[in-house]
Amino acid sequence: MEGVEDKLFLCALCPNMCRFSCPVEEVAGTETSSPQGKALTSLLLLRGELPWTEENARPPYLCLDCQACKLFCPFDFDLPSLFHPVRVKAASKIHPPEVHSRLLRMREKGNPFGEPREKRVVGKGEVAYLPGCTAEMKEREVLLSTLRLLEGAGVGAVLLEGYCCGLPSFRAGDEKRAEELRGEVEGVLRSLGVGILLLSCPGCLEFLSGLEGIEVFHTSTFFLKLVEEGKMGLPRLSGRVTYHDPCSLGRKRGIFDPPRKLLKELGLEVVEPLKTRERAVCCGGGNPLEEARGVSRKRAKELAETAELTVTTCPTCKWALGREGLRVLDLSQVLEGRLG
């Protein structure tokens, strides 16, 4: 903890230039929503120099874990990892009401939406496909398009429904529940004996990569591989689209080009938004606070001003931006020939 506090102290004294890259700070515009303000509040809470109240516990949760601040950090700090110990303490003490609701939904229903669902393993094949909570419960067309594309390419896939990777619990500070959920996914994969795990959600990719003996793919890179191997044909399309980079796929994993390459192979013109690739703005969809909803609205407006149709590669980004009125499709839907 001493190392974390030292880093938070340095962050709290920094000129705070990264505040101009923080999407929450752009929307909220308060001292406590800036990276420096979040660091100072976190430090004082950890040191016991600030009382644990709902108000004081809010700033550490105002981080979207998008890592946009890292591009401007003179210390190359990973700020979300520095806020995480505070969230772990807050999860067992006191936290904002929106976080409380998420913690309960994850503990009782095993998904961030709090909706009932059963665990099911459907089909047979060499690939296990985990769509993730949002694709399964809010953006089911992404799941269905992916299954149809796999079938068309002759790839046998086992669909895992009702499983959560655990990342929503981890980000809320509930490490125990996160590990339980991650363990359930690993357990079913071991029982199936599959060597490939395919994911629609970049957040799942972030949290499940590193499983020993299992090759983990995001759908964008897996589909590009199938196209390059001649196993998947593409329809010919025309039109102008823009592409939204999900944080967990682009900035965190460096996967910028495969989705763009597939869109261009389809015949589409890809127009870049003002903030793109490493500087792309988070969709805000993974965070339950109201401030994050403001980030979604702002990003949706930016994308709508760039092109009539936005394509992304994250069901949560699609859901978060779509609920703000943006016309947005997942790459899997476009690969099936859909533009509307």
Second form
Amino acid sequence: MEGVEDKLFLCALCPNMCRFSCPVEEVAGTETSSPQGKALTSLLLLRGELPWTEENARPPYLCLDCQACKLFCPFDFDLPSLFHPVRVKAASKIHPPEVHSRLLRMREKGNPFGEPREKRVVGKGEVAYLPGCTAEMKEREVLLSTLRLLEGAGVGAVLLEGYCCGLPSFRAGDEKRAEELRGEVEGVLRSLGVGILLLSCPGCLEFLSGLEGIEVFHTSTFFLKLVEEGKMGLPRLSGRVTYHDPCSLGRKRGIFDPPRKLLKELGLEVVEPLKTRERAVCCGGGNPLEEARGVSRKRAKELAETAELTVTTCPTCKWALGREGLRVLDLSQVLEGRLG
Amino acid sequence: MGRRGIRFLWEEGGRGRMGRLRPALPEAFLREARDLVGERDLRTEEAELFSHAKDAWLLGGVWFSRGKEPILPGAVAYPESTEEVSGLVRLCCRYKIPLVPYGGGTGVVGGALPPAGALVVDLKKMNRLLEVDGENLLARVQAGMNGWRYEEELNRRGYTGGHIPQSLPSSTVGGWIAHRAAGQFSTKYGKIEDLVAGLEAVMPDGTVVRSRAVPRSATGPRLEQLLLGSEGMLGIITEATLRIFPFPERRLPLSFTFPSLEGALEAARRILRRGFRPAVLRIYDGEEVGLHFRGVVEEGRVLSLFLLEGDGKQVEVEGEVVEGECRSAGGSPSGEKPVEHWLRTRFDVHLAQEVIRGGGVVDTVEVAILWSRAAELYRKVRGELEGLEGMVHVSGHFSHFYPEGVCLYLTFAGFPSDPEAFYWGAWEKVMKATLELGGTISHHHGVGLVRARWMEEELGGFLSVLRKIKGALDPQNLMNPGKAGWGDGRGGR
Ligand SMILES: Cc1cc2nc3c(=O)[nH]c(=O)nc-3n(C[C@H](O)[C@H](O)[C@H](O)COP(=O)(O)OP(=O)(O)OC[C@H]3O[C@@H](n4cnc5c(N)ncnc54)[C@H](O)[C@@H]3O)c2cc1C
Ligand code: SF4
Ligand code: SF4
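Given the form predicted alone above, produce the structure of the same protein in the form predicted together with the partner chain.
Now the full complex is given, and it begins with the chain already shown.
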């Protein structure tokens, strides 16, 4: 905690030199939604210098974990990880109402949507495919396209349904529940004895990487590999699309080019939105706070102004941006030849 | 500092007793304010209050690191329109509640620090670029717009605002105007006062005034200029029409090193005198070269850094003139690297925080002076600052240039036994020396709380004129009271 407090202290003294890059600050417009404002509030909460109230505990959650600010920080701070200890405290004390329902849903139903679901392991093969909560429950087309693409390429895959990587719990500050959920995924992978884990969701990728003995892939890089190895054929398409970089795939892992390469190989023209690649704006979909919805709206507008169709590589981005009326598809759908 | 009965700033406080310093506002006032701006835009939670109880004044940072607690405002309002701002001002007049406009909170002179129980009016939700008029080279923008976003929006459309302060990532248009700010490219494009073509503001009685953007005018004193440098004491700026420029066709980086400061200054003086205006011109002393250009520029030399920009032909000629004048004043060319290094690192702000975390005291002071006394002022203040107990670092650069003179920007840091005495002692040295040599005590940071005590010497007879204006416009003394040595409106009563 010392290290965290020390960093938060330096950040609290900073004149907010990354303020302009924070999408939450841009839509919320408040001082406590700015990076420095969140750090100052977090520090004071950790030190016990601010009363723990629902409102005071809001700023540490007013962060999308998108790391857009990191690019501009002279200290190279990773703010989400500095807010995390405050969220851990808040999770067991007091927190914003939206976080409260997320915590409950995750505890009771094991997914952020709070809907009931069963755990199922379907099929056989050397690859385990985990679609993740959003692809499974809200964007099922992504899951179905992925399965068909795998089948078409002759890749034997086991589908893991009803499993959550645990990231939504972790981000809400519930480390225990996050560990349980991640443990369940690891358990089923071990029992199946597979060596490859395939993911549709970059959030799962962020949270499940580092499992010993298991190679973890996101669909974008996996499918590119199959195409390059000649195992997967591509349909011919034409038209203009724009591409939205999910934070957990692009900025956080540097995977910018594989999806673009596939889109170009399909014959599509890719036009870049104003804020793209390292500077791409978060979709806001992973955060339950009302302010995050404003970020989704703004990003959807920017993308809509760029091209008639947006392609992305994250079911949560697709869901969050689609909810704002954007025409958006997942790369897996486009790889099947769909453009609408 | 609690002079004249207004309580500001930080007090010794037991940790965790934040509420103790939180004066409550009348319920009826809060209700009316809420009705005006909406529930969501009237905030009273401690996190918001604390976030507005500070700005970027480094002495505040020193106090914070030493466990002092800030005096909190009573509430924070986030108006979304000029009408809402006007309504809030009228409301404060009725209830006699002091109010403080707040932009990015990057001011370094304590100007945005609220008196106890004030209403902070944060402009950041008024953040839109309303119009870009390419034909007339004007942009209409709301006062709470973030500087970086403003410049980025202009660049997208093929223009630049020409105003790039180091605080661009975080400061706002209204804050620039309220402090008469200067950007890093000011030698070519001017300070913010040169860029304002028109304004809209809410006066201390709540009336809204607007001035049209016109090239120049001779219809009496241009009273909107009262708001330039008004530091929130004469009204709230809600909108500005700013001059803009076509995005430069060409950029030329150049640098030269000199054996002495005098040579570098002489070259700059001759360049300006011949009518040339390098967009960026910065002259660093040996200490700053050691601090900011280690491994890039030879140690012990004085560095002159240029970035020329604009029309291609003009830049070419300017390049020849710069080169010729620098060589003839004893400079040796040192290439593009120092300029590239500067461009890459110019927003890296971390040293001050580290000094404070380490228990030190640090600040920067900028003043402006005629060419004839520039080097003398630099030598005098350096010598005096270095003599202070606990001083470990004194350095300076010159960064905004005019045919008649320059801005000198000093940095000092120390680990003294008495931080407060050290801090004010250092300021006293710089202010006194500047006044003695006929300079002005601030080039672009403004007055706030830091420079208030030297304003009588700075302004002479104009101080009482200013106080009378304040008293006439704000007879209840509610607009950011107690600041700048004239923010108390004493002349009015
Ligand atoms: C790292 C750093 C670098 C800096 N670099 C520069 C630089 O290069 N050049 C420069 O000139 N300054 C610089 N500054 C100082 C500061 O950024 C400027 O003074 C800036 O103009 C303040 O803008 P702000 O929006 O942050 O204002 P704030 O700090 O919020 O407010 C400053 C003052 O203006 C008043 N005010 C704010 N908005 C309004 C409004 N709409 N109407 C009326 N009054 C208002 C406030 O009451 C206060 O008195 C720097 C500061 C930092 C911390
Ligand atoms: S990680 Fe993203 S949302 Fe969080 S403070 Fe940084 S820019 Fe803002
Ligand atoms: S994250 Fe870095 S740049 Fe942003 S406010 Fe904190 S210290 Fe400053």
